[in-house]
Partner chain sequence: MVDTQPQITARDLTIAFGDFVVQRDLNFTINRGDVFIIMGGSGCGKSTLLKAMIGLKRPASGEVYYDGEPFWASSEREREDTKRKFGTLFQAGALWSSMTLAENISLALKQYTDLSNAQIREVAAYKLMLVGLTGFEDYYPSEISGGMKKRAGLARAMALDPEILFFDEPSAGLDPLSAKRLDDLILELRDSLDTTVVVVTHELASIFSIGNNSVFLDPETKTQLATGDPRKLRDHHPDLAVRNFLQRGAALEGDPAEAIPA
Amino acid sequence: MTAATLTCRRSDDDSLIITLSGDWLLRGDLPGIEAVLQEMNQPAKPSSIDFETADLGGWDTGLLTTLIAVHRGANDREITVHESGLPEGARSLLALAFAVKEREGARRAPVKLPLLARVGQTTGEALVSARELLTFTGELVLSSYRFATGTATYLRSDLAQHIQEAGAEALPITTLITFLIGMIFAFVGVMQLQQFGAGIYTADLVAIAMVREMAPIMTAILMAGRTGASYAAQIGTMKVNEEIDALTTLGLNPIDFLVTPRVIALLLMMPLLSLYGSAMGILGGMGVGLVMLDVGLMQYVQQTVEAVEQTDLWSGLFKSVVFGVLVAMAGCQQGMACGDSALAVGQSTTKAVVMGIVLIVISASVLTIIYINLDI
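Structure for the chain I just gave, only that chain, in the form predicted alone, please.
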C-alpha cells in the first residue's frame, strides 16, 4: 500500500490545485487538510479549487471524508469547487452526500449562559449533590445498625476480600509515599533548624507532623485515588449491567450487600495504614537525619519517642477513621448514583476521587480547628 499524500499549489489563474496521490484507505495514515485551509484563509483567497488525481491509487471513505471537509471549508468561504479531476465514483458519492442540505436550525448552536445564570446552575447542582449525599448517609447509618445487630444481608467472603484490598494490597504504595514524605520533611527541617543550632528537633518535626497530620491525610488521599475510585467503578459497572436491580428484585438491600462491607473494610484498615504510614515516614526522616545531622541512632530515636505524646497518636488515628469513612462513602455513593452507560462509569469514578479528596480536606480543617480549641 502506497502512502497517501496531499499537496496544494496555486495555478496561474489563481486557482488552488489539490494533488492527491497514493492509497487513500481508512486503515492507512491519511494526511490532514491543514495546508488547504491555510491557503483558503489567505487574504487573497483562491478563485476556485481543482483536483489532480492521476497518481491516486485505491481509495475508500477515507478519501470521501477528506473531500467533504474540503467542500465544506470552501463553501464557508464562498470558493467554487471543480470536481472534474476526481474519479467518477468519488463524484457520485459527493453528489449523494450533498444531495440534501442540512435543515435550518437542525444543528444545536452553543448557548453561553450569563455569569449569574451559570452561578445559579452550579449552585443548584451542588445542592442536589448534597441532598443525594445526605440521603445516602442516612441509608448507610441504618444499614450500619443492621450490620451491628446481625440483620444485614452480606457475604463474609466479600468483607474479607474488601479488607484485603483496602489493607494488605495498599501497603506498597503507602510505604513509598509516606517514606518519601518523611524524607522531605526531614530535609526541610534540617536545612532550616540547623541555622539555629537546633537540628536535633528535626526528629520532633517529622514525628509529630507524620503522626498527627501527614500520615492520615496522605494515606486517605492515596485510598481516595485507589480504593474510592475502585468502589465507584465496581458499583457503577454493576448498575450499568443491571445487577443492582437484580439484587433488589431478589429482596436484597443493595446498601447492605454492596456498600456497608466496603465502608467497614476501609473503616478498619485506615487506622492501621495510618500507623504504618507514620512509622514509614519517621523511618524516612530518620534516614535523612542520621546522614545530615551529627547525631546517633539512639539519640534520634529517643528524641522521637519523647516528642510524640498519646494525644498526638489518638488524634491522628481518629482523623484516619473519619477519612476512611468519607472516602468509602464518596466512592460508594458515586457508584450508586452512576448512570446507565460506560461513559457514566468513568464520570462517577472521577467524581468519587474529587469528592473524596474534597471531603478529606474539609474534615481535616474542621478537626484541626476542634483540636486547637480543645487544646489537643
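From a predicted model like this one, the values you see are computed outputs, not experimental measurements. Positions refer to the first chain, counted from 1. Throughout, rigid core stands for the largest set of C-alpha atoms superposing within 1.5 Å between the two forms. First, how it differs from the form predicted together with the partner chain.
Core-superposed comparison between these two forms: CA of Thr66 displaced by 2 Å or more. Once both forms are fitted on their core, the CA shift for Val354 between these two forms remains under 2 Å.
Once both forms are fitted on their rigid core, the CA atom of Thr135 lies less than 2 Å apart between these two forms.
Structure of the form predicted together with the partner chain, please, following the form predicted alone?
One chain, no partners, no other molecules: that is all that follows.
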C-alpha cells in the first residue's frame, strides 16, 4: 500500500488541478484538504476544479469523503467542479450521494446554549413535569372515584397479579433487609445503653425504631427500586409498543386499566410488608440482644411488648400506606410520560426510582413533623 497524497496547482487557465495518488483507503493515513481550501480562499479564486488521478491506486469511502468535502467547499464559493478526471465508480457514487437534495430544515446544528438559557430551559421543564404530575394526580383521583362506584374497567386477574408481585414475592428481600437492620440497631443500642447499665432498653429502641420509622421507610425504598421501577418499565414499554393507544381507541381509560390497579396493589401491600418487616427487625434485634445482653427470652419479649404502643403501630402503618401510594404513582406516572424509544424506557425507570425515593423522604419528614405536633 502506497501512501495517499494530495497536491494542487494552478493551471494556465486559472483552474485548480488536484492530483490524487497512492491508495486512498480508510484504514490508511489520509491527507486533509487544507491546501485545497487555502487555494479556494485566495483573492483570485480558481475558475474551476479539475482532478488528476493517473497515479491513484485503490480507493474506498476514504476518497469519497474527501471528494465530498472538496465539493462542499467549492459549492460554497461557487466554483465549478469538473469530475471527468475521477474514476468512473467514484463519479457515480458522488452522483448518488448528491442525488437527493438535503431536506430543508432537516439538518440539526449541535446547539450550545448559554448558561442562563439552559437554567431557564431546565426550570421550564421542571415546571412542565410538575404540572404533568399534578394532572396525573387529578386523573388518579377521578379514577379512584370510578373504582369506588364500580364503573371502572380493569382486569381482576391483573389486580391479583399486581398484589402477588408487590406482596408475597417481595417477602424474601424484605425479610433480609429488615432483619439485618434490626440487628444493626440492636448492636448500636447494646453498645450505648450498656454503658449506663440500661442494656434491656435495647428492646425498646429496636421495637419503636422499627415499627415507627425503619420498617415503613426501608420497605418503601425497597419497593421503589423493585416495584416502582418495574411499573415504569412495564407501562413505558406498553407506550412504546402503542399498546396504550390501542387501549384508548377501544374506549378504555389507561389510568383505570393500568395505573389504579397498581396503586391499589401497593396501597394494600405496603402496610402489610411494613408490619412484617417490623416483626423481622424485632426478631433480628432480639437475636443480638439475647446473645449480648444478660437477659432471658421472656424478659426481652415482655420489654418489647410494653414498649410498643398502639399509636406507634398505627402511625407506622399510615406512613407505609402513604409511601405505597407515592411509590406506585411515581412509577406509573413516569411510565405514562415515557417517550417513544427503548432509551426513554430506561430513563423513565431511573426517574421513577429517584422520584419515588425523593417523595418517600419528603413525605416521611412531613409526617414526622405532623406526628410530633399532634403528640402521636
